[in-house]
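Presented as structure tokens, the chain that follows is alone, the form predicted alone.
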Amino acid sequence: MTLQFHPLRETFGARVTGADLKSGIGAAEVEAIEQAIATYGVLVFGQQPIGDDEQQAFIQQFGPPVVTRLKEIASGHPHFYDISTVDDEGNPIPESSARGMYLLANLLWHTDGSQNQPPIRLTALHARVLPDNPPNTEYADMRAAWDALPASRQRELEGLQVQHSILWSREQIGMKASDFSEETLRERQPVVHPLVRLNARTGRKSLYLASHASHIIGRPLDEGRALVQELMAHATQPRFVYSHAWQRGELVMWDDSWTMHRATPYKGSQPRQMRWCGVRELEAV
């Protein structure tokens, strides 16, 4: 199997050809993908007719799979969950329901798992069922956003620490602490991550942001939140964003350490079902 990577933008996003994830990949392909995702951030594998076992076999070669702690899907895999407009019985998910509100938060710019410690490193999303006109997913290049900052601004930001919290991100779409179980509140305490991360493979720096990013440690709450929002707005300018138009059977993989992403609104009646999985960092950041 010979993988090739075709840039979608000059330095961000690439389409992968030569991949057959149904047959599986070996060590050489894993290393090629690792290098490519460190280079491009987002990789698009076109037309991959895989099931749960193949998706599991693929993702687990890149690190410890994330246990979602949500209801397992029918196949019994605890490392998946569905980003879907319908429930397990095919009924539309009301936006006002707990699951609907939780999924609504995907419309916010976010980084998967930044509210965890250690956080999520890589995410893979497989398009199982798509409507005729599926909504795009947008990806922001936080490495380019960092590079675009003046050197004086970069010096001000390096060394800052940010608190990330699932409650803060969900508060932004109208949820309250009372909407979560006591177990969830106990297990998903706020965590702290650096505002600026260094990619060990490429040696390049990036911002590390998300809708989960609440405030700057050691600064007044309002001031810290204002800085986070300022940097979020900077990092999501159109010049830093790739908008992916989905096709059935595609698998898109991205590096959560230096990208953000968000869903775009969809109100159609045709179902949309994307199967999510990810792997976590080996150590805290």
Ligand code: OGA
Second form
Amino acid sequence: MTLQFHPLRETFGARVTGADLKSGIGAAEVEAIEQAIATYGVLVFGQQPIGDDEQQAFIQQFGPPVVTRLKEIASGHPHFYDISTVDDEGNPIPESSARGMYLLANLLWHTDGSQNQPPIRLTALHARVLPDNPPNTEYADMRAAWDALPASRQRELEGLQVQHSILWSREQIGMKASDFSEETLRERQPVVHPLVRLNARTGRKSLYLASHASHIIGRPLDEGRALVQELMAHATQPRFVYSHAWQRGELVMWDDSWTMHRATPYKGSQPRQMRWCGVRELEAV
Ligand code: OGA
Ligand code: MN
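Let's see the other form, the form predicted together with this ligand, since the form predicted alone is already up.
Below is the whole assembly, all chains and molecules, this chain first.
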């Protein structure tokens, strides 16, 4: 199998040709994909008619699978989330339900799993069912956003540590701590990650931000939140964003360590069903 990578934007996003994920890939393809994801951040694999088992066989070649814990979007498979706009009977999911709140939170710029330690490294999202006019998913390049900062600003930011918490991202869509069970609050303690990350493969630095990113350790809460919000706005300017228009059967894989993403609103009644799985970082970040 010879994989080819065709850039979507000059330095961000690539379409992969020559991949047949149904047959499975070998060590040479895994290495080519690791190199490409470090280079482009987002990879689009077209026309992959795969199910959970094949998606699982693919992703687990890249690291330990994420054990999915969010009950709202459980899929029945321990490593998959069901990101669907309809329930099992095909009825639209009400916005106010727990599942609806999850979909709402996906509209915020985020990286998957930054509220965990170790966080998620790679995500693979497969389009199983798409409506006629599917909503795009947008991706932001936090490496280009870092490179665009003046050197003096970079020096100020390096070494800062950021608190990430699912409570904070959910607060932004109107939820309160009292909306969570005690068990959930115990399980989802805030974690701390560096604001600036270094990619070992490329030697390039990037910002590391997310909707879960709340404030800066050791600084007043308001000041830290303002800085995080300012950097979020900087990193998500259109010049750093690739907007993906989905086609049925596509699998998009992205590097959560230096990209952010968000869903865009969808109000249609035709179902959109996506299958989510990911792999963790091997060590705390
Ligand atoms: C995700 C996600 C966005 C979308 O699955 O992690 O954020 O457009 N999805 O469904
Ligand atoms: Mn996501």
